[in-house]
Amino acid sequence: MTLLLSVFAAVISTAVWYKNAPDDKMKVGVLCWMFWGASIMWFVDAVFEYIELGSEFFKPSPADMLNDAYLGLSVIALALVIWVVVLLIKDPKGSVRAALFKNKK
């Protein structure tokens, strides 16, 4: 369920990045990276897991298959996070820039 989640999240991310693909002023691109890393890392953990436990890994019981979700979902909020921090220190925009400086004037 990690692993689905995150290539869901990779392949959303991908198409809005390449549908803004030239002028990537709000570092979407980041996001990717992010997602098609979490990606691999959850798929070699699969691999790992297919080796280890052979053809119990395709009967997942509810309570993990829940678990998964939970931690594929923490996973994809946590690089929202980290985006949105890269976002604020960046500043494409100057939104920022132009509150901090709009207080003190």
Contents of the next structure:
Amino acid sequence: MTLLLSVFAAVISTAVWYKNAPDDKMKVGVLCWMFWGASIMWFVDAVFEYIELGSEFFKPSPADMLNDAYLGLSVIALALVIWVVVLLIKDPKGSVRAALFKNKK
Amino acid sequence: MACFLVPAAEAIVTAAAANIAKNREKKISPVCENAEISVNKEEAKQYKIPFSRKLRWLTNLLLGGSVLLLFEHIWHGEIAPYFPFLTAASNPQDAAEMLYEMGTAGVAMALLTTAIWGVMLLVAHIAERKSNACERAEGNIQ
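Target state, the form predicted together with the partner chain; input state, the form predicted alone:
Below: every chain and molecule of the assembly, starting with the one above.
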């Protein structure tokens, strides 16, 4: 479930990045790297789990699925927070600087 | 248990390598930072993505994934905010299991990420060649 959520997040963020490419003023690329990196790593994790559990891997208990979905959504929330922090620090549009110094003339 | 440490360590190494490569590229062509334009024997301009930028792609993939996996490990209680930070490191049996997992899943994560980066390099190389071929053809027409 965590892998699925992260793959969906990666695909959506890549589509948004592509729509605005080559301009990346919203720094959506940061989200793409994070979600794709995590998806690759969780895919490897899933393969190892499949080797260990066999077909049982595809029959998770509802409690496990719910916990994994909760984790996946939390991971997406964390990635979005990191993205917002990077966006505000790098401030590619200069909006933060403009807002901070709007009274300074 | 601590499989994400292997790609995280690789990310640190590639970040350092990218910085070294960037400094070398600046010494070679101090004007261009993002795009390196070199002149060959036929004096045709060739676009080439700097290697430091390509290395940064790998660093971003490894670091981004490692950060989110770090959160997952905190979620599962495998990382604690006190020494030795990894809960599995507190007893030898769990530590051996952790090292085994790092050697199998961790190394596989790092290898697959690097292999995918390799595919990205190949695609970028083909795109560079196509772009240069188009520019040369346009130059011949003019």
